[in-house]
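Here's a solo chain for you in structure tokens, the form predicted alone.
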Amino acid sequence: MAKGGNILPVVTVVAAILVIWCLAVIPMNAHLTADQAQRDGMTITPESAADRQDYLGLTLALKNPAIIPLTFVHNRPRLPSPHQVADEMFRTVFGENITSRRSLIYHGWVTLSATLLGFVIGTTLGILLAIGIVHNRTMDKSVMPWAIVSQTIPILALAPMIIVILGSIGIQGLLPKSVISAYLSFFPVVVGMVKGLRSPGAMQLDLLRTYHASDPQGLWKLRLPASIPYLFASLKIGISAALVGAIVGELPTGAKAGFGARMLVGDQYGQPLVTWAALFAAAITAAGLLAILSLLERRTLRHMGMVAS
């Protein structure tokens, strides 16, 4: 019963999104569909001057109900219908060889490689900085403000600079994208770990002092175990940010592989289905990474006795 109660809200939200999406397809594609229908010989009710101000085409669709079904199957729609996106994803995932540049699996692996490398770099850097901030007052007053300020720089402006600078010294390919991913993922880890490392209460810290525990002993035996729930919460945010960073890193370079490259192809060649399929593939990839982290979190916390078995 509990599982059904948890699933029902999700199903309801997904169904509502699909309904709104399908309803939006009709006016968004009405003008394109009407033009194509006229070329194919279908009689279309002429638009008045007032109707031409309806840029979404809702009036046109209402006056010509026969074109409504056609809005869901237009070859190059402004807004693809759900089944068109699903068909494109199925074709490019299961209908293409995984080594083909038309395969979303191929492009997904390219983006995922940069994401995971950047995530590891960002997580490692974030944990080390958090430990330094907690144990060193100077770092707390100096590094933490700079870490916060760094996140105010738009990544779309910073990414081309990173690509150009690293490219000028001969570093290309996977690493520049990973640096961008690390830049976006390290901040949530820093904030979460600082909060977690400072979560032990005064009585627990006093007990360590009573036993003359050193700072490293306090770190390993109290602060790090207490920070694990905060760490996993930060990692979930960080992995999503790392994926966004990898995709953004592919956009200014004119990359030939990766989800970002696939989106560029769709935009440049007027193939919105390609772009939408890549967008949804990226979202599914992010959901899969979050699911893996959630599984690791449950098992880790259960092993530590922080959740019921």
Contents of the next structure:
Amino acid sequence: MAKGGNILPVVTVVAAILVIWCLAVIPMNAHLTADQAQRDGMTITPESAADRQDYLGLTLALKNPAIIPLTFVHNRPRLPSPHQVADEMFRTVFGENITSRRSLIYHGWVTLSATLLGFVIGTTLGILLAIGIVHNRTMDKSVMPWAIVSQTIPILALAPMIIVILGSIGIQGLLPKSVISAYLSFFPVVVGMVKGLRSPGAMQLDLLRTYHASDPQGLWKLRLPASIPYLFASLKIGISAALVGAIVGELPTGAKAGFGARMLVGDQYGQPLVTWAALFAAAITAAGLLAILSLLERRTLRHMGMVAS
Amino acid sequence: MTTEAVISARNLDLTFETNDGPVHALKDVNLEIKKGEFVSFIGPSGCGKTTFLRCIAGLETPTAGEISVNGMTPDEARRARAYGYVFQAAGLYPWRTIGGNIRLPLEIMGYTKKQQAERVARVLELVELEGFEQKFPWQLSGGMQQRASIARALAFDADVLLMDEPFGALDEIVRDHLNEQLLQLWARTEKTIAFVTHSIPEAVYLSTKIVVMSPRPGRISDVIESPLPKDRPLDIRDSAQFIELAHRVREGLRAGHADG
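Can I have the other form now, the form predicted together with the partner chain, not the form predicted alone?
Shown next: the complete complex, the earlier chain at its head.
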């Protein structure tokens, strides 16, 4: 998404984040590293692990400068260093067969497929609801409050219920996760599309009245084309929400595959690198999906003769 | 030119209910517009000239009185697509080309692709926009956009053209040019035109009949039949006859204000 002019600022921000991250690794991992170093025969002050608990990580590291480089390579760190995460990702993305359970690509596809299906369901539902809301006064009064209420319920509370209820009627796997994705992604589409479908001004609507155009003609020829820029803004929010939904759907039920499952496994088995790698893979997936939507937006709006924002 | 009335209003009254109480927009308006006439409505803002035009178009419903368009009620006339309406802003769809914008009413009214293409070509020629069919609105100047919107109103077979300050937002040089073009177009198409403006020279230059209106409540204060010949070069505006006519319109506007 970076255009020629803003590569430098982007690189600067990324570099700043990496520096802060690296600096944080030292105090975060100081105690773990000190314990490990001591077991390996290094002299650490203070000698007792219990006494060390009274020290801040930073103080401990400064008292034992020798452990500072070791904080970056601890194999079960509290905070992994950037290169450890990169290593883990590289290994699990390129080093494994993509059908293997150890492959991040495999897990990524499990999450991505649920995300995309949920996104399609949510977007379709959102557009249909918005059309109903704009054309029907009863729906305008009744649907919107419920749509808003639906988003105030914490998805973490709702997700296990959806999975369990759907599971009890025999629906498992992809669909329950997609339902959660759809649940999160329909809302921005409804809000954006209602605004978009209502964006034509009074004059535009009067013009159609002078042609004695029907409601479907008005929808098809004026309201829908006018709402396209709004739709893309909503889709970009919706796709990120759909990905979060799919991951949340994998978390509470002990799913065996997907980014959510990887995060949970890493957490439960004390393998922070696995969690972090899944976290970054999810972020990169979201960025990729957004980039595709942005490209599609620019293409579509240019094709429609409107300048992309 | 026949003498049958295309638009006729009798004792027309319209009151808007607003939050600040009722607004008397039109009071006791009586007017006949004959086929092929070019009628201008002139008056200060709030005199109801646009409201009256919208009543003719069936976009507003009068609270009392009668109005007929081609012998029908305005709503029937609207359903019969009896008129083309040109708004103050061109209001072209930015996602449609100029050709696509002119096709819009034709698509809605169910013309065939072949008829659409013929009509688009014909009206583009009428407003001198040949060669711009594939351009998008933002590629055209404001004056050209307004010409395209006139072409859009001419594309179907309405013999009445309602124009609501169509050149109000354009500069004077462009406006002069468009006025001249509009007269030629009117002569060629023999449409009946109702034209709202707040420019005295524009009203006098264009019209066969000038309706002077005054505000609060909106009403007709004078109807002036223009003695100017149908063929009007731009420099007719320097003639004594023209200046005298403009003077009478101005007096009418002033009188409307004095007793208003």
